[in-house]
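Encoded as structure tokens, the following chain is the form predicted on its own, with no partner shown.
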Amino acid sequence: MNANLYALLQSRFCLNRSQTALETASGSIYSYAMLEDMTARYAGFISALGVVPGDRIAVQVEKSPEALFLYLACLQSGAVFLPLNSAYQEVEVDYFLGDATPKVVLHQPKSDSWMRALCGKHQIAHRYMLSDDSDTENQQGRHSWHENASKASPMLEIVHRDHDDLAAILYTSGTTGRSKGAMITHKNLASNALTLHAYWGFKPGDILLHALPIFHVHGLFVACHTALLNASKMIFHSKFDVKQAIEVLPRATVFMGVPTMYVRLLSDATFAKETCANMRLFVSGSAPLLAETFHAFLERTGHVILERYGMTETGMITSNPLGGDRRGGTVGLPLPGVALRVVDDDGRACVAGDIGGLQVKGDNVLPGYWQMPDKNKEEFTNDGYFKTGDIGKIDVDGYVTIVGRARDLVISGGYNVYPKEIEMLLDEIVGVAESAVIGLPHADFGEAVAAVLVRKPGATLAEPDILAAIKGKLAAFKLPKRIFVVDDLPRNAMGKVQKNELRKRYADTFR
């Protein structure tokens, strides 16, 4: 049996392949027949470049139908898909290319100069540009992916893959400064996709409003996989726009978003119960959903948002039920086939209601991190459970509540921000003795990044100068939205900085 995920997805495509697969905001329509044809041509071109199963293809492009076809083509050809956030800067991408050693790189036109230099540095032979469907000027030329790949002979077969073969590598920012490449297998993706498709009750006629980016788990593996398994139409928007979303929601039945999107919908006076009359399901994830947002959405629309919990390394772990009690403030129940437990600091199982570290086991869990054998030993228990790094509890009914995150992870607008990465840059600035990066409550983003700096004697630290010094080295969502300068940082008896005290001190900054 071919365990290639694309074989599973293709087997679910409708018999009438003239049915719409994608509809863009600009009005472009792509049928399932077109999706299959372009995927096969892209896969054929990948093979013609000499890419063999297991080779990596790094992709840093904006969301577009072509970007989705490329992902599916990587699956079909047996290549390992390596998506990179389109906001990443040269310094960040440099590390990823050096670590993953991809055979092919696809990038956005605006990155041409520095991406060319990086490909030369890392001896990457094949470099192409891929624009979104509105950018026709950059769809042509020797380095245009679409112009070259769309003319290739289509790959007729789906390359055989075993369950444990890699389908993708997704980098998660490292708390010690070194990013980790989460290795995701065909089995990981297939098991999670099939579970979510069934658990969330996908049925004929469902239409997904897709407004998430597709360089991470939520937009690509959760939203796209469930829709493709259902042969559903995706109303495929390149980004989330409140007015556009309100305009098309009456034609959709399913929407998946991050809490920020729900906050912005509620802030628009034209968003009303009538807007959601055709909707069947609203799903929220990637960051905690505030109770006030949960209740305000219910009051405005009559719909109860279904909150779930997952991470890059595991896909989805828990979900509030489709037909049962969806409890605000919880992330629901462990999904079928997923074992979840809470343990204390000594690794002993906690009783219901007690808070501890969350550990998970199942076909959805990654086998390990790319080229990090020591990290793999640290992150897995002797009996095979993965340590999520999150702190939570499970009540007597089995509902899971996330109460905190280890290592002070900040989630801003659905994106993970690891303080250590920013602190390392801040500490290099002249006049900065020490820094602490924290997340503070923010009505729009859930959490906003803030930095607390200790100045060296006699130094003057101005917020604009600090931001200017790090702006070109970090993605925009990682940049601090406020910078505070203090004489010293609060510490415990062991000398560790007490970030919880800083979060309390500046809690009202964005309120």
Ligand code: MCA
Contents of the next structure:
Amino acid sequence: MNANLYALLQSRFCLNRSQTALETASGSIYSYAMLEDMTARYAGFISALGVVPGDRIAVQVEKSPEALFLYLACLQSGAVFLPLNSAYQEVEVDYFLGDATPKVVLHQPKSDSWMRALCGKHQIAHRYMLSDDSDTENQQGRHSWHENASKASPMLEIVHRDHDDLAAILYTSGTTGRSKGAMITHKNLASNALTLHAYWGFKPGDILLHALPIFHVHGLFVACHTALLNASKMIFHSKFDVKQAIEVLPRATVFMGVPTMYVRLLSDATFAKETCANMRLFVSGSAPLLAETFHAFLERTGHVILERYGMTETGMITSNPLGGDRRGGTVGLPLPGVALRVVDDDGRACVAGDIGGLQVKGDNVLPGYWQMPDKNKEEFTNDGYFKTGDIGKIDVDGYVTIVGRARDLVISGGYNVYPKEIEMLLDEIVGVAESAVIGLPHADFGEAVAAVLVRKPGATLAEPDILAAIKGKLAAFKLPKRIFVVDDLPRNAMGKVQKNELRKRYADTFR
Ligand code: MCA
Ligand code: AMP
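Alternative state: the form predicted together with methylmalonyl-coenzyme A, after the form predicted on its own:
Okay, now the whole complex, with that chain kicking things off.
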């Protein structure tokens, strides 16, 4: 049997391929026939470039239908898809390309000069540009992906892949400041997609409003896979715009978003019960949904947001039930086929209600990190459980609550930011003795990044200068939204910086 995920997805496409697969914000319509044809052409072109199964294709482009076809084409041709957040800067991308050694790189026109240099540095054989559909000028030329690939002969087969063959590599930052490539197999993706499709009760006629980015698990795997398995139409917005979302929501039945999106919907006075007339399911994840958002949404719309929990490395782990009790403040129950346990500091299983580290096992869990054998030993237990780094509890009814994180991580608007990565850059600035980066409560983003700097004797540190020094080296969403300069950092008896103390001190900064 061919375990290629694309074979599974394609087997579910509607027989009538003239049905709509994607509708963009500008009104462009792409049928399933078009999706299949473009995917096959892109796959044919990938193969003609000499890419063989297992080769990586790195993609840093804005969201567009073509970007989705490209992902599907990588699956079809057996290539390993390596999506990169379009906000990443040259220094960040340099590392990913050096580590993953892709054979092909696709990028946005705006990064032409530095991508050219990076591809030269890493001896990457092929470089193409893919722009979103609003940018027709850059759709042409020798380096235009669409111009070249859309004319290729369609690949007729779906390349055979085994369950454990890689489908994608997604980089997640690490607490050491060094990113790790999570290796995701066809089995990981297929098992999670089938489970979610059934668990969330997808049915004929469902229409998904898709406004998430497609370079992370939530938008690319969770949202696209469930919709494609259902042969659904996706109203495919290149980014979340609250006005646009409210305009099209009456035509949708399912929405998936990060908590910031729910906060923004609620902050718009025109968002009302009527907006949700056809909706059957609102899903939230990637960051904690505040109780006040959960309750305000119920009051305004009559809908109980379904919160679920997952990770890049594991796909979705838990979900509140579709039919049963959706408990606010919890992330629901372990999904079918997913084993989840809570352990204490010594790795012993906790009893119901006790707080500890969450560990997970199942077909959804990655086999390991790209070229990091030592890391793999650290992150998995001897009996095959993956250590999530999240702290939580499972109550007697099986409901899971996330209470914190063992790793130093800020989640801002659904994006993960690792303080260490920013601290390393701040510490290099002349006049900075040391730094501590923290997440502070933020009304819109849930948490926002802030930095506390200790100045060297006699140095003057001005916020704009500090920001200017690191801007361009980090994706903009990682930049501190406030910088505080202090004489020293609070430390415990062991000399460890007490970030909790700092979080308390500056708690009201963004409220
Ligand atoms: C944008 N900005 C941000 C963020 N997004 N700052 C902090 N945190 C953010 N998340 C900054 C920009 O750099 C910019 O700064 C300014 O805010 C406005 O940028 P803009 O592009 O207009 O922002 P936006 O369109 O309003 O974006 C907000 C957003 C977006 C819609 C919430 O961040 C988003 O789509 N988040 C979803 C992330 C996601 O998909 N996560 C799933 C990961 P300046 O003006 O200074 O330039 S997968 C995952 O976590 C697991 C598996 C899971 O469980 O799902
Ligand atoms: P990422 O590494 O980007 O895939 O982010 C995964 C992390 O997001 C998890 O380890 C959790 O810390 C967090 N996360 C995802 N969903 C939720 C949720 N519903 N509630 C709280 N935290 C979440």
